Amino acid sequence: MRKTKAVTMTVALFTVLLLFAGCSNSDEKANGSSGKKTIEFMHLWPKGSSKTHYEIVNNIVKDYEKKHPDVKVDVQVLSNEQYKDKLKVLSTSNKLPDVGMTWAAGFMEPYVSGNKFAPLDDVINKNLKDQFVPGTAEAFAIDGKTYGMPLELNIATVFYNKAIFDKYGLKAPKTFDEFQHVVKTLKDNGVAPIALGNKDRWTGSLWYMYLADRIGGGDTMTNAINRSGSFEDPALVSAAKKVQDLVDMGAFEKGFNGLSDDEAKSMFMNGQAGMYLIGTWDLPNYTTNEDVPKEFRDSIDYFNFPTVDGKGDMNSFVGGPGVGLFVAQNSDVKEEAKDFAAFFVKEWGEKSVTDAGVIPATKIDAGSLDLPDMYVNVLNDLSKASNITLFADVQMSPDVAQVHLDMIQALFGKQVTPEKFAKEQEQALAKEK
């Protein structure tokens, strides 16, 4: 909710000079030194950690520039956490890129209320009407206007190394007891059961959210956040206790609270851990990414999060739309930026399936495409989903999400009790409403 505004004769002259300079810079950006208009585009898929995504983005940008020779797209790439930090800084100084990536719901509320993001209903109705999977574009709408065009649809699943499981006679667990047996067996044999990079904290939130879903049902967490329920609901406290039970078992690798998600992923992909809970945006690493050894890709499968103490529905998922594209409200090239964003969404929908094996937010004809078995299995799971609970830190406002993420790390680090964990978040939510 940030607003900025900007007078003696000296000040007025200074202001005129600034305005003149500003107009000059604006014209330069809009027309460019080569006569081209420049669209600044910032995304969060670096070549190192998201190679296929990175290459698809570059190909889409090249295709757009080829079709629009009067436009240049200036691309900036940052890692996930760097991206979030820079978006805040650029927003504060009113220098958002013309097109960028945002998450839905609570994450984008400050940007919308601060008039930083432009409504995109006009370009959606013109170019993308009825092309989004129901519920995905709606997640980017506030007060009847849509401020983001979704690119992805994800669910989180537990990927596991079948070769390691086979070596120790283990099967994909369907109950929490079976899951604990897997954890104990792997640990007893010197294998880190679960790769977790909880320095990023949203990674630990996935484990907590699934335990809450299984113990309390699919709507317990959402109700606590929308204030029709409480974060001190016994099921949410019980889920926190289960997290600390897993910590006590040694379920996560040593030092997990100080490792990033990329470091944890690296452990899993090097065969140093048996399981890894992550969103299906990681599917390419286990299916189509030829930079990953085929032997490893063939050894990976996934299972839906097990039931807990006889409770829960394994067809209930944590997930939802991933990132979407926004257009800056103060863009000097807003119409070109909207046109590029719409072009990107269309191109992404097809290329992300065929080139990367990720699930787009736009509708696809899966039957007409040659897709990896794991990809088809995920699509089938999505078709049978009884519930998809949106990621907690995306549902929450940025301030409450900060409390949630800090509490997640404290919970996994056993620096708070489950009761304190729940109380802190209940107080943060109650204070906001």
Second form
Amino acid sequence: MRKTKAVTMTVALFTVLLLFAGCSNSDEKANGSSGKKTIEFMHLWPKGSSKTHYEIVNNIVKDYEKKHPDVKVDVQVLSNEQYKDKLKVLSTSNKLPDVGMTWAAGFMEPYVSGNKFAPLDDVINKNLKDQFVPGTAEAFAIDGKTYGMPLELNIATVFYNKAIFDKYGLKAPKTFDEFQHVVKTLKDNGVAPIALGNKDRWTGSLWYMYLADRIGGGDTMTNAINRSGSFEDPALVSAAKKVQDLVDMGAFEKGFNGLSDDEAKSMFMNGQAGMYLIGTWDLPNYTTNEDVPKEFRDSIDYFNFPTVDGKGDMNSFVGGPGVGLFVAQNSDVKEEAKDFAAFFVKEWGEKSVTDAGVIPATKIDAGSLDLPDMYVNVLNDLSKASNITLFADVQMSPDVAQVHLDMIQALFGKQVTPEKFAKEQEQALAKEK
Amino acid sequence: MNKVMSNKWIITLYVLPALLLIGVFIFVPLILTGYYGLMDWDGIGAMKFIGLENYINAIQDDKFWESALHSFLLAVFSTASLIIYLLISLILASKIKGADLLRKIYLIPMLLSSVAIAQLWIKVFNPTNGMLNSLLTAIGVDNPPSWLAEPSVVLYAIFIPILWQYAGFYILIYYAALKNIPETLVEAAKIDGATPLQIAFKIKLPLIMGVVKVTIVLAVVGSLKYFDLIYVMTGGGPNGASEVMASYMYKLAFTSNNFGYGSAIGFLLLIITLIVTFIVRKATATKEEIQY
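Having seen the form predicted on its own, the form predicted in complex with the partner chain:
Time for the whole complex; same chain goes first.
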């Protein structure tokens, strides 16, 4: 008796499921047959971790759909690392979204040489001429053609928790000695000095790049990568040594090599760590994001990376254009896609400043807008910038970038010596050219 | 009925759909992977034929063999843990109180998706706020390890959730096999004065030996090609300390854009798995099959 009941239940359940499946199928068909053109759009700002970005994207998409009733924009969201993976898988099977996000230089190179991205010079000349901050659109150009329209301009700075600093009588450091003093004081008082999520590896690369910049000047790293210099340059080796000095001091929180950037960020946001080096894409969390308690936002400030042993220029930054929009070469709605991408860039330039508080790659008139102080300070710093070194893993080709990133993790984890760290990367770079 | 089944055409007709599916989704990609392994290909642009270079590089690649070692370690641990699962099933099958509820509890990890399990254990392993380290600190352990960050510990730390994840699966298999043993045999043994331990190890265990062999093969093969938890929890890091063959293959193909080399590793993974399966089958083969 019990058995028959179970069977009946199962059958009923299946029937219901089938009904649901049937309904959703017919819905989809109804949409497709109304003659709308669909632009597939993929971005990397999920609601959970980048709420304001996510909402701006949704608003722009809505506005565009309102202006173009015959076009439907199908949005897909993935977080950063998953996004990179998915893009590769899709491109292998020739199924790139019509519009999506890409990084500049080395990341984009295989897609361009594989003829997956469409050149966008025509639409830039038509809709966005002279709108980009100099140097940003150029980072997306290969052989004289531009394949991406930059959205953001980012520099990495050290954010710090003023409340914690005040408590122990600390000031924003200007030299590496002062910086080490800050680290030591925090450490002695049981506060993790620096939040670092080095499972993601590019986060550790930022620390290394700044030390290399301060010790060897802005060009040393760039030259090593473009092969006019060497990665075994004494400055690059001693920067690696400085990283290990910091690790020995206990500057980074416990277990940083196994924590993701998100976990590190939440440590900093919970007031469990004093400092956090990250790109200005995180500014909203410390200025406008309503989900973050106001008290915390008010207690955050930033300082430029200090000079090291009297060397280095505090106005030299690690950064560069963040993501840009690409249009797929094999898109079946290419014109619409280009039009949407241009519309997006323009709208983003306006909305991202006021709503999200990030720095767009398009020119803005800061004086006419009511902006948070920290944001204005960053803009001022940016206008004084003597040099911006593009993130190392973006400059390098994907293959070499992997070696760099693995070596960063090994360096921070003290699995390699600074000399071996430099040598491995030199070999990888030399092998490629 | 017999007449129908003796017609070769009908047999072919019935077998064909499954054969086609397996062919298209398993054998064709297998051959293609081997073929891509002969190419210099970034996965996006044009392919260039380079012969066996990728395979030769892979065989000389220390990182590949290191990841293979990690995979083998996982296989050893999975196989060893089968003993524990077997013991648990023997207890569950011997009509203890609450066996039904316990069986369901053991099965829960199987119902969770790998990513959810990974997130769960990332939280457990968190070096400062995690459950495990909070507990260790509370019972007086000074400076407990950062489980996922220390190269010497990370691999074993990550084995725990993997074994935990599959416990329910093997317990269920053993439980079903034990329940299949005819009650009369157990009763006869009882009348002859056998103790519960004797019944378990001298009667029940030999009778389900066939199933045990199958689970050994499953555990070994499953471990060699294991990927998901490791990918989510550490991405093979720090610096390759928790890399297994499948995650190394993935990294090469998708993160380094070296699709040809990644395919070669994938094909080697297949060959290694085949060889190991063959050895395991040989090692566990016995001449006489015990019948009820």
